Structures are given as C-alpha cells and as structure tokens.
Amino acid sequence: MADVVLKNVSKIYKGGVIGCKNINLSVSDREFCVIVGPSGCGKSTTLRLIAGLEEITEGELYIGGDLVNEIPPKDRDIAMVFQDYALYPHMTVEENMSFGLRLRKYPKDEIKRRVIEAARILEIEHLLSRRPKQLSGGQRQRVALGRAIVRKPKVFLFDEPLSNLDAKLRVQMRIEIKKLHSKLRTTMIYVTHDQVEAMTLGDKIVVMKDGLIQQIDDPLSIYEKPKTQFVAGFIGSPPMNFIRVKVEDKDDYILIKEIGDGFKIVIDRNTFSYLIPYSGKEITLGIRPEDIVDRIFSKIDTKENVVEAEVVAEEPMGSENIIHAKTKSSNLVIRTDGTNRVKMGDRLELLFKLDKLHFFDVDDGKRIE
C-alpha cells in the first residue's frame, strides 16, 4: 500500500507566516492527486512537507501506513521531479537516470535493467549517451522523469514540473504524464498552478488559497458544484462570470435582479428553494461563459429572461468564439460556436441556462445550495 495521508498538518515559519494550516488529505495507493491553486497559496510547501524537505510544525503524516514526521527524505522511499528538471551537466542520460541507484550501491546488472526499462517507457533509449544540454526542454523532462521511474519508488511526487516548457510540449507531456501513471500505477501526487493541467491530470484535485484547502473533489464535481467563489473563479477557463445581484421571492416565483437596476431573471421557487432565506438580500450569482447563450444566434423563440449586452471585444480561436460584453452593471464573458461573429457595438440578447445556475454568499463567498 502507498496511500499518502496527512492529518490537521500546519507549517507555521518564523514569525508566525504561514504556509500552510490544518491541511487533512487522503491519497489513496494508485491514485493520482494534484493540488492546484495561485503562487503562495501553500501547494508547494505541502508538497516539501510530504517530500520531508520541510518540516512539519504541527499534524502527523503517513506514507504506506507509517508514521514518517520524523523519517529524513532518503528513507521515505519516494521520487521527486522538479521545475528545473535538477539534471547533472556532467552526467550523460544514463548516468543521470542512476545515480540515485549507484549512490545506493545497487548491483550493476539491475542498474542497467531498470535504466533501459525506464527509457523504453519514456521512449528516450537513443539518448541515453547525450548530455543535458544535447537535449530539448521535452527530453530533459523526459529523463527527470526517467530518474524517478528507476527507483520505483511508493510514491511520485511533481513540482509544476511543466512550468519551462512552451505550450505545444505541455500539452504533449501532460498526455506522457497521464500514459506514465496508466503504466506504473504508482501513487501520484501533483502540483501546479495551471488549472488546465489540473482537470485532464488528477483522479482528485485539491484546491488550495492563502494556506488553506477549499475543496478536495474529482474534476467534474470541482467544475460543476464549486464549494466557494475562490474555487468556481479559479478552475475553469476563460474562468466563471460572477454579477452581484438582489433576491426577491414573490411567493410563485423568485425574482433575481442585477445591482444597478440592470436585467431581472424569473426562476422556479420549488427548484431554488435554498434562495428563500436570501429575500431582500444581495448575494453573487454565477454563471459560466459555455451556459450562456445567444438568443439569435441560437434561435431561440422566447423574450423570457432576456439578458441585454453590448460587445466590448472578441477573440476568435477558430472553432469557438470568445465574446466579451457588458450588461449595465456587470463585464460577461460567453462562449459560442466559432462561427458566431460579433464586432465592437453589438448589441446581444443573451440566456442564461437556468440548470446551470450558481450562487454564492457575498459575506463567504460559500456555495448557497
């Protein structure tokens, strides 16, 4: 078993800064976890925590079952890939890849076999005579990666190892990464700030700010029914639109209205029912650019809960439409099919899909549900 299992683990500095607090994480044997979140929120700190490279100020920490607080990194029988890839200039490929093995005085035979499996894995067997500055940003990854897989280790552990790659790599070692952990099945754990690599990576994704976790959830669940406003603005991309609005229960019906006497939406009491505490109340409602649909472009037959805006930008990109608008009080953005054009000026009649509704207290900023 390599279940990784952190119980109210804080780590207080001097000084009383903290960088993180009271985290309590569960990562079962094979699955792969990525803790997500803005710079300084704390990810990488609780990474270097699980790593042993920090020490832990306050909570116990398990690896396998075994209490490892007091255990230094070399025992801990994890592997560790960095930003900056840590290669020795001096070493070939081969030799960076077994180092670790050599220094553990390992016989020479496995050292070979593990290094050959590991580049055949990684498919960088031709390289493995060349030394890193022979190698692209893709392929020195790649033997980062391969000096991991050779101790075999209980646990991987990824510290936004994809942040010096340009974008067309990224996506191709997101997709190596994902392969990697189908062949090894071997507890991952993940961290990044890019919130793209968090949803096509992690069977679990922890969100994390100033310190402390928000939600701990698989990707749709994190996409679909965010816990806070922090959470629903952070994952997704172009991120959730958020319009302050007031409620208003008419009895049959509840009225949302925008702040600056801007549109008003009619929605089903029954359904959203959990909004009847909030008459005469303001909260956020919010509302991805994908759920928000253009009446004409749609042709739709209805001039019910017509929201009105008026183009302020675009960004075609190809097969969708970025569309940036503003209603009277609030900026929106929407997504549309690429071939819906729009210019500076244009006024839109826009639908919100009403399943597809969120809201949040304004004082927390927590789900209202």
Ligand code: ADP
Contents of the next structure:
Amino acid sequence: MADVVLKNVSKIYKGGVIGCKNINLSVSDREFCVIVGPSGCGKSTTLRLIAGLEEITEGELYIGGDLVNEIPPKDRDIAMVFQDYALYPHMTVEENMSFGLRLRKYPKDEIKRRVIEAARILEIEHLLSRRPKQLSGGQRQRVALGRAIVRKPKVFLFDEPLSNLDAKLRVQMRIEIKKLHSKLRTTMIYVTHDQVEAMTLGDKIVVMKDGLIQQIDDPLSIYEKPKTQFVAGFIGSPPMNFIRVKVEDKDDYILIKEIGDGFKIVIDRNTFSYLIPYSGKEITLGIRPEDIVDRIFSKIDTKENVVEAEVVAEEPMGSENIIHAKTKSSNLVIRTDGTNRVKMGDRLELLFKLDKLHFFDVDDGKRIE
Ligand code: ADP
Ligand code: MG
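Having seen the form predicted alone, could you give me the form predicted in complex with adenosine-5'-diphosphate?
After this comes the whole thing, all chains and molecules, with the earlier chain placed first.
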C-alpha cells in the first residue's frame, strides 16, 4: 500500500517537446485517481514517469514516502496495464499470469496460489490452460489485469486499458475494474480520454490539457464547479452550452444580455455580486443541457427570463430527448424527457435554471465566482 506524490514534475522530450509540465499531484493510499484529457495532453507521459519508463526532467516523485526519481521501474513495486494487452501468444493464460513471478524466482506453490486467487477474482479460472488467441478481447484484458494482480504491487497504473474493447464490453469491464479496486484496496492511477470512464471510476479526477493540470477534484465538484471553460466543456455529454453575453449592473439587479440583441436574463445582484466588476464587459455564460427547461413541459407559469429559441433538430433516445435549438445568436442543446417531442421550426420558450449558471472570463477561460 502506498501513496504517490508528484512535486512540480515536468517531462521535456528531446527537441523541447513538452510531455507534461509542473505536475503537482497527490494520490492517497488506496485512492482511485483518474487522469483524463484529450489525446496528446500528457496523460501517458505522467503515468510513464510514475512507472519509471521515462526519466523525469524536473521535479520529485515519491512513492510510499520514498523519493524514487532514480529507482528503476522493476524496484518501484508498481504494475502497469496497457491498452494493448501485450500477452505472450505462445504461453497459456496461466503462464502469462505467472511469468513475472517466475522471473523473480518466487516459490512454485506461492506462484500457483497467487495465480488461482487472481483467476478467481477475475472469474477466468476456466481459461487458465488456453492461449491468448483462443480468448475474446474482454477475456484477454482480464488476463492482463490478472498478470498485474498476481504481483501484489503497491500501486496499479492503467493506460487506457479499455480502449480496444467494444462499447458494451467497455462498460462491463469498467464495472469490473471498479469492483477490483474495492476488493484489492490498492492505490490505482488510471489514464483515459473518456470523460464517462473518468466520472464513474475516479475518487479523484485530474483534468489535463496541453501538458498542464487544469483541475483536480472529486467527480461531482468537477461537474458542478469546473474551474475553467475547458473543463466545463470536456466533462459532460452532451457538452455544456456556451453563450457570449454582456453583463450590465443595474444597481438593484444584474442583466445578462445575449450578444447580438438576443435574450435577456435578470439575476439577483447579491447572489451574483462577483459579476459586478464585469459590468459593461463580455463574458461567457455556460449552461448544461439538463439545466435548460422548456416552459411548456415544466408547467412554469412565469414569462420572466424566457429565452426564445427555434428547434433545428432533435435526437430522440427513448429515455431522453436531445433538442437542438437556435436563439438569436447561439446554438443550444437541451436535454429533456424522452416523451417531450418537438418538430423542426417549433418555437420554444426556455428557462435557464438560475442556480446552475456558470460564467467564464473570455480572456483566460477561468471560472468567474
Ligand atoms: P496522451 O497520453 O495524453 O495522449 P502523451 O503523454 O502520449 O499524451 O504525449 C504528450 C506530448 O508528448 C505529446 O505532444 C506527444 O507528442 C509528446 N510525446 C510523447 N511521447 C514522446 C516521445 N517519446 N518523444 C517525444 N515526444 C513525445
Ligand atoms: Mg496516451
């Protein structure tokens, strides 16, 4: 069992390419930490630094309180699971799982005990004598997990382990990995570009962009209080709507006006006092698709703060209906109940939930609050 701490860690590749920069991250013992972000943002680099597969350019890495910058990978007591399972094709499942232990000259009966225990946890006992090519993608991934488990490492590292699986199997294996974490009670650091995986797996989520950490928080805080417009747009599906608006401080209320002479919303001056310094300026208003309600469906009587929009498309999904609509100068996506059907060209009267508004600075993209 061990915690993992990165202090101001950077990786600069040859030629000056930034892998990751000034990473400050503390993963507690037994925590499930997910690093998420778009392709090329530095997730794998960060993970490979922890594993010792890349040399740290700057900063300090501690595992279980020990500085390990100079410790080779094999002595870090870490197991890593990759996207391509990297199983040996000529070995059986049992041989694949036991390979690392045999290499380390563990006693035979200890190896057998560990392999059987891991196989039981992963429900692959019946596959032990098969070879990788006789297995499905999901089964191969379980074997790769098994190979990591038998080592009983202090820390598990996962680099997009489910990316090669089809959508249904991915959801299934996601639950398996979550169960595995609660069974093993080990520190896990998991890299993915999939925000749903991040939200459902992580105790702690690290959002990265361009080699830098944008935010570290628990899933709900990330969702409800994204620190930047990037995080707000990256986490959540369909993504948050962004609308360019102008702020006007009217002394007893604040007026939010859509750019281009569009909708107007009156909000409470005390609640939103942090917007007062932006009076006369443009900012970005963010609102999630589920935080917009259609006045007709919601049976709300007020005509106040209505945002008029015209339907341009709908995506009926059964359980929910995703409506695309246009205001004067913006496109909106609205998530509503599956029974709330609309037609192209319908005029909607929308209401934004005022306690669910997000505001971002147009210059640096930072949350205003
Ligand atoms: P991610 O895993 O988030 O997709 P990576 O950590 O693989 O991102 O890459 C981060 C950045 O570092 C990218 O710009 C990538 O091109 C660069 N990079 C990754 N590995 C190397 C390498 N071995 N040599 C040079 N540049 C690299
Ligand atoms: Mg990667």
